[in-house]
Amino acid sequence: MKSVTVKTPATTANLGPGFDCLGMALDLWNELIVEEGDFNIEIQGEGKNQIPNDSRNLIVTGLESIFTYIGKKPKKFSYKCKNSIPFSRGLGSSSAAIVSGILAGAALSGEDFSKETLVNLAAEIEGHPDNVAPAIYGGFTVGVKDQTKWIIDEVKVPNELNAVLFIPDFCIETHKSRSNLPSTYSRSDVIYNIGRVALLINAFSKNDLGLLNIATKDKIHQPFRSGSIPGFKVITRAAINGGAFGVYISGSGPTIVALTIGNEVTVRYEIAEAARLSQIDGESVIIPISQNGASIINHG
């Protein structure tokens, strides 16, 4: 195999208090091709003047990765990118790129790889699986680690689910946003998010969904990445009486994830409106829920 295209989901993470473990899928995709030639990354659409084009590219780490785990040298490839996730918006557009150049390089190095050793690839790259098992498995997936390996379970998601998103302008770094997260918590605020994760699980176990709005709520994270998105208070409260089960900031943010099912379009004009009111400049979209992860679509 000379040449290979892969597809690959954007994915909301956490989900609330699910912080580095919990994360979904949702219809929204990345394409990549990878041919045998001399070395080139080609980016367009989202990112285009953000994402390096050189070694730095997590898609070349996410294939360099294969080779390394089976022990050989890759050739030289050109990279042909096609992005249509919002880059650095709490999306998992890095996710993506590990995800694509996992599965690419799976493809071209000929050998047969099984999910779970591509999502434990991914996860140690990445460094937690929130975002690369639902990448991967698609749909809802909980990310936990026994030792040194990552062990990925499935949630079963309604068909009918959507995602609302309000998403801002402006870019969040991952990195910084950690380093701004306390280094230790308090036991009550521990007990908080086990019992939302716990909730949340079975809220959707039982598909009992109008618990997300208690289960969504969270004490690991959100309260300290919440004042760095504007309106992020006045927007939550416009998806819930819109009708959103559930409202949450997607992995680092800046992006606001309202679930929805049946009430997609009011909870767009009410998200769309309250930051209208608020002047924070930003898109509110209507994304379904994938149940697919990343796949080849192409090879050659």
Ligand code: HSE
Given for the second form:
Amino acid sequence: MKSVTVKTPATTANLGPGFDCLGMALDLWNELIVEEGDFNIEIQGEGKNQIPNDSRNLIVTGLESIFTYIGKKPKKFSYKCKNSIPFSRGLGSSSAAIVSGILAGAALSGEDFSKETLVNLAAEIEGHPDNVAPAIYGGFTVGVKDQTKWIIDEVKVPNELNAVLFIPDFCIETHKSRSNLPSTYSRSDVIYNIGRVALLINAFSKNDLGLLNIATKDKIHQPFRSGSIPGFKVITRAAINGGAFGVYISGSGPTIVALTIGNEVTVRYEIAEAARLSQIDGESVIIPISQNGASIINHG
Ligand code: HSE
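Starting from the form predicted on its own above, please write out the structure of the form predicted in complex with L-homoserine (HSE).
Time for the whole complex; same chain goes first.
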């Protein structure tokens, strides 16, 4: 019997101004085991009661996209998911599912695929590359579409960089959150973001992360989303007071990410205290940035 096990990281997208373009991989992983056999999806851990266990599951969509790409009909497979990535919290759970399915499908197809092909298939399913690209490449990625092709470039991230996360106890559906965003922006707001994306990338290039407090600010999505995240302002202030470089809404939220080197314990404490004093339920955790993306950990 053929089987494959894949592990895929959580990801944090946008980093403030880089809406739909920037993302980083986090050292928090979902594991997927796919075996030839009767169709079945078993889900353990995060999202167990929310994720569909039928053909609507994005793992199946990802796997089937590989077989469609090579023009073959997939066999029947059973799927076992061991999920650690919180579901629908802005940490790339959907992208992890797509990428897991794609990597498993690629391994089971017996053909070789470049990362470029895999990321193009994944970004087409997701519609944007800011979670799927770091889920595949690891680290920090920039993704843009040039005509029909997604171009991904990697940004160097210090090994010691940590994300301190406040993960609220509620979900935000990305498509609903996106539908609340404006469809047009003023020139001054676009300039505000362009400059900050450039500053953010340069801050990483020069390893001058002190610029991140300014560079993670944004006028494209955060002003329209922060109102749905109770305590966003107090938690952000607490993280900066605790010594975080920059703070932003992870993806479409509700998770808030503070980037730190060296003072993550203080930042975590300050965030947890601010949430407690404001009576906001959620979890504060320190998660390193992962330099690695998804990989096959077993192929039988
Ligand atoms: N860039 C996406 C958004 C990430 O902010 O809506 C979530 O999929």
